[in-house]
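One chain follows as structure tokens, the form predicted alone.
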Amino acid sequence: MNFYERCWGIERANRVFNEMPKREDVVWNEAVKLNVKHEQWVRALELLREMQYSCMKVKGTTTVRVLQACGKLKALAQGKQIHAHVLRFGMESSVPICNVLISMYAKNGELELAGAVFNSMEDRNLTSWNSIISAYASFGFLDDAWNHFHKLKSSTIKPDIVTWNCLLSGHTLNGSYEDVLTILRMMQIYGIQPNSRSITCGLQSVIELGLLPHGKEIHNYVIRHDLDCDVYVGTSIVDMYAKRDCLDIARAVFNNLKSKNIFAWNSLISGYSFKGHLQDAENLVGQMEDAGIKPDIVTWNSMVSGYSMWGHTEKALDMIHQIKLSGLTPNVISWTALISGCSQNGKYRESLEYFIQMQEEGIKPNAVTISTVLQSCGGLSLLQKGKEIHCLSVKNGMTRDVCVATAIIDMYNKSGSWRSAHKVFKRIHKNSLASFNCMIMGFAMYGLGKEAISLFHEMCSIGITPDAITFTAILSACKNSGLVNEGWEFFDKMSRDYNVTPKIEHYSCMVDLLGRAGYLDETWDFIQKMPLKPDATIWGALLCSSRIHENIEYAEIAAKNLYELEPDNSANYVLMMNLYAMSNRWKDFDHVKELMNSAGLKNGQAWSWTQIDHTVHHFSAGQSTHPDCGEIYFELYQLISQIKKLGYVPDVSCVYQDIDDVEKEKVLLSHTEKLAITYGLMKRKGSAPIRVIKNSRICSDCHTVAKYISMLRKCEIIIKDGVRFHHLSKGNCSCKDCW
């Protein structure tokens, strides 16, 4: 058997096993040992079987070897089965079999019953302290794997590098990235030189930390050890240069490996590709095809990533295809990571379309897929697609995921449902920091900042630190309901209370909340003690602020800085125009619409929507394109003689053309807002709010209008302008009039 095993493989060796007519102890027992050493873990456990049956005595060794086989299947049954033999027949008291119990166990899982193991022996060896803190450390329980290793300090056994590695394997599975390399300098005050599976969890720990400098001592340490001609360790180091975005020295580390095999080449062409350098990422994958190494699925899977994540959409489709041809089969890393670049570039809908493809396909959607497809239904305000795709999360038990439950509440939020996000959220059984600023931003879209206050205060109460975004989110809220006072406090405790440093973000926040509330003087004074240079954030909330409240001098010093910083920005050129036509001072009116015309630039044209059913319905400014505008139009002008007799006054100052007052009232019938909600009532089911979406401020007359219509056809409307949602209802809105 040892001789056909070592001359032509483990089946020659078990066809020799099967023919021997009689078969003793010591047969039985090497075929088992020679199936382990092969990994045919199934067939091992076969034999063990069929040795109880026939009443062969097994060794100690084979108890150990079959163990083995029992964590590498994870056949946990098994396995207890194999223990209760060990105690039948007092094997208990063998370290080499206690140790591969707890091993086994663990690998299954069972944490608690590894340690009932381990407290059982009388002796233990250095092998049974690694394997108790391996298990506790892989299983996230590494105050436990502590515990323990500070236990065999103390002991007259000590710990060597395997023990140490443990600890950092366990701690980078958890994302203890910082404590990993505490624990690199503790090994080495301890005298023990890092080895290869060392460095490994050093420089992963590196790139998620994002430590460079940590990086290259790293890198000087295994150069000074001879370590580089592992090609782990070589692989990990070009990881480490290409995702730091230091590509030639990545470069020139793989050129210099001795052993180049496909996880470096794959890192090479991830970073390229990550960068936006697909030609040379391509010709990486030729140059690794001309070495002799096939491309695999991660390869081509980095290829439709970059392609895809840089707007290379066709190509990246293109790439599905060769993955095809190559002989493989596009996984859901693949089309998610196709579908995931079209939603990073603003392509909702053919984020979708390649999302249903994907399905068609066979393809069955992970938790990262869902999340991004929901970004795309968010981006859109579909809400109805969004809420197919929460009941295929639920279906597929993918609502536990804290990534894929935070862009439900993120969906619902941006499609105009704030309380299906806030249910959702309250359904959550442990929210993290990611879905409470994600619930605070959404209180904030809508105005809501009693509420977004009230869930900061909650978040702080159970013990989670709020960060930069939750910040953001605060004084968005504060801005959006025009609290003054409480931005104010917030913003004072950021750095005062939370050690987070204000950005240009939260400064934009605070000059917009102060000058919507009026107080331009204030603003102009913040903006100029800022210690941070003023953006085109700063300006344009100044620009907003001043046109808000008539003021053009405030107004030109933002717009002068707005034309430098933004030329292409049409936006700021028709916030002008507009404040120069409310002041009637129609020659600076003509002067910026020439400064705009001699940019090359266009006035983008207003659009709105409405979906009715599974059908969107879309209103362009100018344009009488719907097939029932005369209806549309028949029924806008009956609403708008019934809220006159409520006390509606059409707000004139809306229309920023030098035209008399009877003709501005006409302009204003032809806002697509309005439309939109006419279209709306008329196609109304039973008690469904009206939902419209629009792709710029909504002006103060179709305000207005909404805030009677809801009152007049006791109706819900929501609208999405540029900005944030209003909702209203009864004759209010939610932004109370603050917006």
Given for the second form:
Amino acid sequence: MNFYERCWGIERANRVFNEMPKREDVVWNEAVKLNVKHEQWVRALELLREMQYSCMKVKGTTTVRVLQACGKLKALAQGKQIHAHVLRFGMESSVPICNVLISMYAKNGELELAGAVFNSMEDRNLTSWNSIISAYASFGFLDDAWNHFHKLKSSTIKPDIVTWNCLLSGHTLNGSYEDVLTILRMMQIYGIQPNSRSITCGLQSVIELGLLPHGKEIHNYVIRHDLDCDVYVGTSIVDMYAKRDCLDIARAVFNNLKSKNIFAWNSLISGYSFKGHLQDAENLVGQMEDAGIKPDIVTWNSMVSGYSMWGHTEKALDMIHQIKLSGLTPNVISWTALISGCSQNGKYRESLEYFIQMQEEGIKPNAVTISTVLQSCGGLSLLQKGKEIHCLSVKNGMTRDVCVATAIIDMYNKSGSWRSAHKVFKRIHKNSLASFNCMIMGFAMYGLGKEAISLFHEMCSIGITPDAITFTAILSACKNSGLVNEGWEFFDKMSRDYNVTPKIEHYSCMVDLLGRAGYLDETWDFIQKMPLKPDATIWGALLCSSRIHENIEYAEIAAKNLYELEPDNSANYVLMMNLYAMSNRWKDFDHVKELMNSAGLKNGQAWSWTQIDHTVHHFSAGQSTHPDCGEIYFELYQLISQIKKLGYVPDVSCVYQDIDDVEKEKVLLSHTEKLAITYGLMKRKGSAPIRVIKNSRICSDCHTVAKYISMLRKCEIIIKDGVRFHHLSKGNCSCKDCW
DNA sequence: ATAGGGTTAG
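So the form predicted alone is up there; where is the form predicted together with the DNA?
After this comes the whole thing, all chains and molecules, with the earlier chain placed first.
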């Protein structure tokens, strides 16, 4: 039989077997084992059944082999049949057979059955214990695994390296990386030498936890125990250094590797690419090819991701082309890398275009792709497109994914529809810290301070601990709703009760909160006492508040710092010019204007847009480019005269030009958000809210006009300005006029 | 006869 197997393979061997006139038990057993070895599963089982029918003796070793195969092939039904056979022929007292039964059930995910077999055993050896501990650990039932470990320790049998490694890999799979390191320490206490498998678990944990010193310790251990010739260990070390930004060390370790497989190359390349050393990464790809290793899809994807993340979209696209040239097909990860890079760099439009292109090439998006694309929709406030993607994710059952759910909430918040965001939020079964943060931030953006605060309390009451991001959200909610006392309270509480040290963004919120409320001296005091060096956000907040409350003294201090910290930000110059204009200080006005000109800066173009059906309508300051321009102005004049009857008085202080009030009133009319709102009113169908996006901050006059229009025409108007959202209805705004 | 079988890209 063996001879035939060697010369002509399993089929020939089976034929010879069938032609044998008289077949002994031994031959039958050999035939079954052989078929299992060649993964001729059906045939092996047929033979086994024939043996059972003819009451032949099936040897223990044969049974073990077949059960092993049932585990590997996840053939639960067949496994159970053999289990029945084992019971019928009284083989259940055999320790090896029970051991393999445990393993078979575990591999098929039947932990209860595995446990039942283990419990029914009269005698157990170390392998039995290892099998059951491995079963529980590999499915994340770590408590059960430890329980059995402790029972084992109180018996006469001693755990070995396999036992420990089962626990290590269980904790690694479960993501409890601190525990992995603790177990490694325990092993040393018990005098068990970690082997290469233990080490790879440890290294993976060190990478996830970002504990480079521990990693170096493990590296030393590896060198001392000659484990660095293990391919997996070597690659993990390269990977660790590459991920922790120690590219030189990573390269040195890599160069010393005895055998360099594709994983090692890829780890190094991804390290260089991720850090933005793209030329080095590309050179490595060349070297890898010279060494006779063909770059695979992972190699190329590292390159796509690097280029795309660092803003070189064209090169990323070029890499996608290269993938095709090398005979491979760009997969969902290649495309997601490209799309995500665009989105992260603010190239939202491009990212949406590539999303379409990806689908045209027959690649289906997954949850990561969807979350990324939703970010792009939010970035552009494209509510319609965002809704489409939301539908797509529902259709594909992706809303259960925490990242997708959070991205949907964020998209609705950023697209002017906090109600939809809230609806999605409430429908999520188990909200996470991230989704709470996202929704609190959403309320904050609309000036819904009370709602944000009550959500904060709800979150704490169900046992979720707020983090630094939660406090940024809650403080900006207080800031956007003018809740000074509440803001102070949260600021005190965060370090006192929640052990979160305030960062610069928290200080910035406080400066904004105090300043806008008019407590400028207190704000100044606060900045002086801050333990951190004030940055542009702090001075920017002070400048804004000083402008609102027309305090030239503080404004000038803030501006002086800002001109140094961000000389290219025209907004700072413009704010200063506004302030001087308000106080009729035209000489100072001209001075700032010169300063701005000499820095080569222009006053940014103001624009607004609104979406009607599937078309985006753009309105730019000083241009009457819209085809329906005449009609829009006609409608606007009528609206203005109607709201004047309701009490509207134009706020000419919003015009910072040295002209008379009649002229100023005309200038007010041309503000782009008014045109966009008017157009939205003209074209809207039914009672859908009018949504307008504006690149800079809305002025107080437009804000007032929008409030009156919402009252007059009984409509909802949602305006996103450079900073936040305004949700207007029935003559009121969600921001309660504190901006 | 029986236990563990890993590392890279979004």
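Numbering follows the first chain given and starts at 1. Nothing here was measured: the structure is a model prediction, and the numbers come from that model. Think of the rigid core as the biggest set of C-alphas that the two forms share within 1.5 Å after superposition.
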| query | finding |
| --- | --- |
| Large Cα move at G79 between the two forms, threshold 2 Å, rigid core | yes |
